[in-house]
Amino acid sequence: MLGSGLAVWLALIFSMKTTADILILGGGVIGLAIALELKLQGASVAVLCRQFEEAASQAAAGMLAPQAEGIPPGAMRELCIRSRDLYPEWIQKLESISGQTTDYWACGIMAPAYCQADFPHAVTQWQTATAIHQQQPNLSDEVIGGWWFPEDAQVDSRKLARSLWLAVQELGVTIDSGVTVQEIVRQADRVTHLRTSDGDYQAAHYILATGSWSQDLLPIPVVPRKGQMMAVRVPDPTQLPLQTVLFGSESYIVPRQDGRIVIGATSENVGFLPGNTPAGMQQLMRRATRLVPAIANYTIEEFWYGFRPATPDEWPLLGTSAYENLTLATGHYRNGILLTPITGQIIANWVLRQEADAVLNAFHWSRFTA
């Protein structure tokens, strides 16, 4: 007769769900992009998703703006530009698998300014007020010039998330939705299993892509940064007043080709405090109408909020963790949509073949341990 301790241990082992060799924690665009690349390379992979609608990608504007944002030279800028440059081919592949459009638009991004000091990084030539207003009518008279970044682009973040969700399932990836991971159970330098709202899960390798909720599971410095956003709609989409994204010093304005205009975003260190506020909406509208006065006359279509996963230096955590069978892909903050293709690629290559991308060291979790 089995001893009681051994019997309990065996019961635990046999009760665990083993859905795939690689288990991804998180069903936002980062987790799904990693699942896509892993599956395309022949891996056995599954995704645990607490609530698809909570992912930061649902709230993002979808700017692909490594140059317009003025990211300083270095590893982060290199990673962002590489990812932006992957987008056209990657989107074509994704849409062919999912059958769903993402509304990728290589429209370029303009950074209008009220004074030349508004843009801190001299990475492109200053454009005069005459040139800026000729290229983009409807700007405020306060705009005295700016910068033009023709290689930057945009994508509809909600459509991107939906396309990824459908694509990975089309390829045969299992998504267990409505499952909350409650604990990553570790022993020595390995993860043994996950405790979840749906029982215990076990895999050979785990990938943490839980965004703003990552600190609930591991002692890593990823915290939520709330962003409120709103959208207005142009009465006639054929008369869209903006033909490019505007990345202003106070706000950004992202026109969609269907007549919707997205305005964002606040950045609030308030934890997971839910809801939109009058102060947040007033701030967005005041700043947007200062840049494009006509916006004041468009119909308000929607306002919403989300939580960006921020680290102290605003760079993501990518690659190995303190546990040999757990990989990190979290903390993307403002650049989650932009970094989706490159994150999927380098994390998949690392997990499957231990191919360490040249920039991975710069994003290692150990940079915060000192």
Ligand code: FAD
Second form
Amino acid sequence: MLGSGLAVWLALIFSMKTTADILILGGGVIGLAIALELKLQGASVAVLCRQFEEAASQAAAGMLAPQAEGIPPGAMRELCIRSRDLYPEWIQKLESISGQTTDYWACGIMAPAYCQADFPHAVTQWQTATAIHQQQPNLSDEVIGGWWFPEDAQVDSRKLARSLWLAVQELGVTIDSGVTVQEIVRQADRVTHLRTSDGDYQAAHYILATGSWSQDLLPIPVVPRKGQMMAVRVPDPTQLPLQTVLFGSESYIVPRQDGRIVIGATSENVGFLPGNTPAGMQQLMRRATRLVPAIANYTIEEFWYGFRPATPDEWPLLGTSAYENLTLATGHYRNGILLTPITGQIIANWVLRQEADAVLNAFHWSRFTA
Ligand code: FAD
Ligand code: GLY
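May I ask for the structure of the form predicted in complex with flavin-adenine dinucleotide now, the form predicted on its own having been displayed?
After this comes the whole thing, all chains and molecules, with the earlier chain placed first.
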């Protein structure tokens, strides 16, 4: 007869799912990009994801905009620019594995202004009214000039998420979809296992990539910042009114090549309050039609919303945690789509070979503990 303690212990061990050496919590673009990189480097990896559709990754406009977003010089800007520069090659690799296009478009981003003070961070690249109206017809007469960021780009974030979802599975990563991680069970400085809606899971290493919901699992300062969005469609997709993303002072307008135009976004501190509101929609429509009056006559196609994972300093939490077998990759706030390739690369190199990228220190969670 086994001692009852040992029996319980064995029962626990045998009832645990051990699907892979590395378990990623969260199936948004961040979790999936890390899974992709780990798998390409030969690791055994699985993803647990509550719901693909609720991810911020599905709501995002998909701007790759380190310059247009006005990120001040420093580690965050450096990380964003490195990631933007990885995009073309990384997208090619991703699309060839998944067979699914992402509509990456190196279209540049224009920041039109109603007055010179509209954009505090840019010191160069000012375009006069004549130049900007010539480059991009259909702007409002109120636009007095603006800034042009030719290296910024865009991707269709829903297609990106789908492409990643397919690619990792193509490579043999298991995605357990519909599974909620309820608790990260810790003992001293280690994670012992995960308690989930589908029983217990165990792995050698865990990566937290649960975006806005990260605080449900760990006491880290990541909170939701809601963004409402809408899309219109131009009547004739062969006659696109916009050839570049417009990053206005009040709103942004992201034309896709198929004639859809994505308009964003509100920024609201309302927790996880769901739904689109008349006030949110009114704000988007008023601001977008002020910038491009023709939008008033296009067909409304869709309204939606999502939750940006925000940290107090608006920088992500990347790298080690208080637990030696738990790595953090969360809190990407307004730039998670942009930061997807670099996050995958940096986190995979850290987890597999303890290769610490020079910028990692700046993104360590302990900056909030002082
Ligand atoms: P998410 O995409 O939110 O994914 C988290 C996943 O974790 C979800 O699938 C969720 O179901 C799962 N999960 C959560 N909790 C659990 C749990 N307990 N158990 C199991 N699974 C769990 N970024 C840009 O770079 N450019 C943009 O133009 C841009 N526009 C945006 C516009 C809006 C309106 C919003 C909301 C965001 C925008 N962003 C943009 C930001 C970007 O979308 C996010 O930073 C990025 O998607 C974060 O990705 P993530 O994978 O960390 O989180
Ligand atoms: N980066 C755009 C947004 O978060 O709305």
